[in-house]
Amino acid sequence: MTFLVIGIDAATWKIIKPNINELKNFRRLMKIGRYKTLILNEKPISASAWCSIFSGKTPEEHKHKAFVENGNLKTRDDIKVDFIWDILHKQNYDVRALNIPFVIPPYNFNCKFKPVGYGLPETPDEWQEELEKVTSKAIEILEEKPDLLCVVYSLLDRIQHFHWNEPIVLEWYKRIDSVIGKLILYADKFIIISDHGFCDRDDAEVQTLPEKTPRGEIKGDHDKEAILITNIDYDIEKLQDVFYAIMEEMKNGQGNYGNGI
């Protein structure tokens, strides 16, 4: 059996629910599983949020709050916590992590992958390239039937910053919906989660980019309402619970997971 965690950076119910009839895979998974809004206790910063999701630690515990510190990009070695893949790998599970954007460029574990645009796809061509390359690599991994694959798409965050409230946003949600339908065919258990939601820039608690950039005006930014869809029973109430949900599934021996626990 395979446990699949799909992260969709910046996915929001503000787009999904009003357009659910056009997002058939979101709709189907919401029907067969459970879904809710996760209200972040911390600031909705991607670097910190993805770190919390996959380490089970709060920002105060993992101390990773930004991609850049003292003018330097932070690396995996700067973060002094174990992630879910580190722990399960030591217990002889087949665990992969693909394109996880808690650092720049995004992090990979037990797989080789070159991110698009250094993990910051900025143009429609790069958005499509990320969608295709991440999906292709994820399917390649899933066909090997790992115990766990954690994979993240980052393009929606970039799109929504520059095009919030524009029709193009829904078009890319439809494309994400399509690839979810392909990946989920390989999974027995799944979690679909975002690191934060999205809103008008003026309504955002934090402004993660300046109002004017070389690529244009910033129209949207992060809010504290992340999405969650899952078919497991563990009660996920906050980002850190994803880590513990995965650990619980492994401990309970749901299927032929690894040789550990």
Second form
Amino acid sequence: MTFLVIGIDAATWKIIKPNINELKNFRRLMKIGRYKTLILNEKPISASAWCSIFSGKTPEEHKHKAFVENGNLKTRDDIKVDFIWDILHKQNYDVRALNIPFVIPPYNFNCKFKPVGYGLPETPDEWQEELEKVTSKAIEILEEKPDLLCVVYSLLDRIQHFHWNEPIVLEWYKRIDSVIGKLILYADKFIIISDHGFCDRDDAEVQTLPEKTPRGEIKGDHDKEAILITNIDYDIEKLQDVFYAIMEEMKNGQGNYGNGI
Amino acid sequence: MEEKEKKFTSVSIPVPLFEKIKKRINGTGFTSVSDYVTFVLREILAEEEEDEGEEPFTKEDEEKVKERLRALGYLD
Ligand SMILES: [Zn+2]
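Right, the form predicted on its own is done, so what does the form predicted together with its partner chain look like?
Below is the entire complex, every chain and molecule, led by the chain shown above.
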């Protein structure tokens, strides 16, 4: 049994639902599983949100707010929590984490991976490179049948900041849809989740980025409506619940997962 | 999604080592020698992966990251 968590930074129903007929894997998985909008209680900031998802802790508890603090890059060791992979690894599960962007460069656990553009892909070439490299590494891991793989794609966040409301955004959702189709073949149980949604920059509750950057004008920003698609029963109401859902599933699945030697 | 069963196979270890491990795990959370051996081997592999994966993050890398964060407006 493999439990697969696919994180898609900044994925939003605003693009998926109106275009569902062009996103066949999203459509299929929504049909065989359940889907909902997760409304964030916290500020929709990637560093903090991914940390909540994989630690089960609220921002007040994990105290990790941003990629940079006092001009310094934050690292894994600066964050005083155990993540789902730390805990399950100690319990003898085979757990991997790939390209998890709660820090820059993104974090990996039990796998060797060099994030594309330090986890901040900037150009169409780098977006494509991230898509391909993360996918092929994920497949390499899944072939080894781990108990749990958590993998995150960060490219949609970058694309939407600069191209929100442009047709190019849907093109990249289609590419994401296609790689989800490949990964999901290896999964028995899955959670597909975003860390926040997206909206016009002017409507955003927080402006994570200034309007003008050296890379161009910022057109969209984060909102509080994340996506969730899953085929497990656990009732996920907030980001932190993903952690508990995985723990519960591993516990119930004992014997099916690697721990049950 | 088809069911992909987890499969197990046997490896040979010297009997005295087996006995030694058996004694060692007495009273611990490990319920079998296989359980313990799997745990230890995974630990070693994970450590090796970590060492290999740890291409040193240089000052130069850090500057490049900050440059990207600046370009995105995350950093003044
Ligand atoms: Zn994000």
